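Just the one chain here, the form predicted alone, laid out as structure tokens.
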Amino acid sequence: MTVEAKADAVNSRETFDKYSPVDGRKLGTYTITPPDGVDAAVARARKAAPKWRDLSLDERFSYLERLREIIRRDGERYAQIISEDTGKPLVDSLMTELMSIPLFIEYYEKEAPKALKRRRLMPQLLFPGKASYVEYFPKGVVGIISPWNFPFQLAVVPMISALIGGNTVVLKPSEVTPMTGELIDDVFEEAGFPPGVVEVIQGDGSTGAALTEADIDMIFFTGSVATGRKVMAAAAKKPIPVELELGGKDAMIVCEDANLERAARAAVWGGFINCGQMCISVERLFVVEPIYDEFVELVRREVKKLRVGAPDEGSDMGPLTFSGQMGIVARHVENARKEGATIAVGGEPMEGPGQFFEPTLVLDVTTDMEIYREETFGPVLPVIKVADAEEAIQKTNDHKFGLTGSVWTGDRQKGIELASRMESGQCSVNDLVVSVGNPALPFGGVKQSGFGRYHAHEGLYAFMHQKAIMAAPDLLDVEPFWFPYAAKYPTVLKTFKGLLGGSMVTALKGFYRMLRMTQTRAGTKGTEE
């Protein structure tokens, strides 16, 4: 944290308190960045801003590299302070928080200076001489809102994209955990970046505010739906960009010829890594009914092998990171009871201190029920049964949500044809959740879940304007399609029912008929002159 950072927190009386979602235990005391504090953040990313725009890629680029030395050095250290503040085994803190950043930095050091450097179009015939451009420039200062539930690896990923394009960046992270939060700040501050380039500002709801009504110019979040209806009606009033990142009930259909052992056991991690609280775990399990009653025993027998516990337990789970969500998913779990679902295994918090909820698989499960059509975001997986494929597919797409989704068959190439027809951002076959961490692919969900791309070549274009130049050379005097009009008509006319019927031929007959008309004028009229 800068020294002009550190003096806004202690200039703010409002504090919150971090508790831990193992044992209940005070973990810190946080300020909360009040708006005067935000918009002091963001004074200094908008005077930091011209000199990191215009700073090579490979200068950029050495910044990045240290951060990701410094994160393979500390790594396990990080991974601790991760699991401390969620809950989550230190596994997933290692694998899903801290992995995939050097990954996406090699990735981006590789592919960003074909992504972004200037390309030349291939030239059109009724534009003869003119060179056509594709070029990019960065936004400007970006604030990015990052959710609890990976608060370093969602957070981190948006910010190094944004970085690389030549923005700044205020980052806001999760009141949920912010010891994470504290922790990419002391990462980026020991990387070295240039004051200014990277502010984090720690703070809940009010913040995340202020930062949307500061002067940024453009919103990344990651989040819930309503939140973001928020964050877009606060980008419209600008109007500034605004990409959304949200929730998902994601879909896995297990069809007939399927391995149902790999599917069974793919099930179960899917649907409980993080406990749950992933916007792309499995939140609906199709299975079509021939191999039901098989598939069913085969996941409930993986669900009881799970080991929930803290993470310095060796455990499988951990238990919920944010207080809110222990409501939400034992109402969902209830109201499916008392709709006629079975809960097969679990259904109840744990006794004991902590956050735990126990692993629940639900069976009987139809499309009316809450469990069904609102997201959970913890360890609940739901089953529903299809007649087959076909029920499954439509069942899928006829969903509010369309984040991810996988299919599982032993063709593959049916797999694939499958996945094209569902209705969201990825899709994968006899695979799940892993997809979103390959750089080279896209990432972003469609209707409720969001919009905007961010990964791949399109994490980078999330955060940089596209410019267009056309270049003529300087030999005439006057254009075809310039002033006068006189004569031209028929001409124009020729050449506009050449290109409509198709004939290029007699298009570009009258675009040259036009060409000699206009240097005739205009030369007669410099000699008349």
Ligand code: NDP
Contents of the next structure:
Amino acid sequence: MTVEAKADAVNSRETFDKYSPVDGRKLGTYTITPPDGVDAAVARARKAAPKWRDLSLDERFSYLERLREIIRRDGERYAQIISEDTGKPLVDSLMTELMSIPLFIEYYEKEAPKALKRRRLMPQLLFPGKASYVEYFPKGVVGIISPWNFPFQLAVVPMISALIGGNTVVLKPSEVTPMTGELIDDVFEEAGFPPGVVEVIQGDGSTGAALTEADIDMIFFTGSVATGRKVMAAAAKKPIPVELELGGKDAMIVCEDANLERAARAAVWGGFINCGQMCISVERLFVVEPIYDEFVELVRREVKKLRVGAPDEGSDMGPLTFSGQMGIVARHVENARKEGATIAVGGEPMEGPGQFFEPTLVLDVTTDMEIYREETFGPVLPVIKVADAEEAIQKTNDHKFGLTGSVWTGDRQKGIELASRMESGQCSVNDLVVSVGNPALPFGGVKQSGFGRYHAHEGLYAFMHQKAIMAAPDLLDVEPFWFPYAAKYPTVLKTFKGLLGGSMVTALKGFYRMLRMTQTRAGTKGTEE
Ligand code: NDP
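Can I get the form predicted in complex with this ligand as well, since the one above is the form predicted alone?
Expanding to the full complex; the earlier chain stays at the top.
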């Protein structure tokens, strides 16, 4: 189905068919949850919320431990389902979809008790005797809308992050990968989560839209900028909090002193993993002039080595998962060619059944080309020649996206300095992509790549309200700030000036005097004698 057909189909179907991206075979028919079905799922999640919230962290983790064990036990079978659904190599299904789930559960098992416990803050001099605390409580019913490119991982990581904090979850997976949506439903059911704690509603864009309109307390959305805008507009009507994890056009900067062999292999892995359908894939490869020819030749050789094929054929790269991508990828390459770029490798859809596109290396890319400006989300690696790292950083930042990026140099400190100047949510030095799997690092974008962070402690806080509590000592009866104000003005003014002048002694004396005046109600002409 093309993107246009996908949009036209919204609201006009009760079911949808799933076809294999590998050979076009029909793999199944799925029911679209209608709006009243979405409301019913949300109502079940709301009903389940208080009991789930009131469980202890240990009790909630007991369910997640079961989930982890099921994924460990049946991971191989799950990888096959995910690969059949998406067309990605089995290695990718295991490594990028499934492996992160046990890792995140283990990380949060250690970190959540620390991150979510009530914290007592340092006493503040001007609030003597008063105890200050920060604590967290769940937002409630969270709507999670996930994309098709990593349909397991990008749904389950936010789901477990929300569940740990005591939220209940309604997941709307992508219609492009309904087999994985069904798998997620089954896995949570098998783990024995109480009814309503996790609801999975299959469907299309209309189902996602209905979820954003339903009685939920937060939306966590991963997908395109265009849909992200609609989701945010729906959230704004209520208003409820929204986190947007959107597209990317990630830069890789290769400096003169980099280990070129390593950088070339990384560029090809980072550009073609998951057939380039990854928000953090390398979509702009900046290479400095002095090593340009040598480096590009290394990259070209690596691209030529890629094995393209069905998941079970030991391929490095599968087909495009979503048929609509075929047109976008072909258009970006074709337009680049017309605008003066050189297609050094590939550039065409592949013969035969399935949605295969050749691994494509594009040279002489300039900043005005569509392939430079827009997210391609396919097996295409555009290369841009720059004079030096300075020009690369300036160009990297002069772009609407800012998700992740990487810097390659023989000098790690220099790499860190450049990384810290990159306008992105994450940046790696002599490394790429894998930082997203480090559960201790927050993940999320800047600019049109979205906002909000998940993973790490931030991934728990994303689904929690923060509450501040200040508690006065039991024996305190009056306050310096309280009524009556009469006759207090000169003292307040002196205290104010003391505070601003940095004289804590004057300020404290002032507070003490104000307290005394409140206590004695001096100078007051009240209505009662
Ligand atoms: P889409 O925006 O097309 O879809 C994302 C999800 O939103 C799908 O479940 C989709 O349902 C649903 N949806 C569609 N219309 C609506 C609507 N009106 N209201 C609510 N939900 C709706 O993105 P893709 O699935 O095509 O994913 C690819 C995009 O996601 C790329 O731009 C990529 O960069 C980005 N992405 C970002 C990541 C990040 O972490 N920042 C990670 C991975 C991908 P359906 O598919 O059934 O139509």
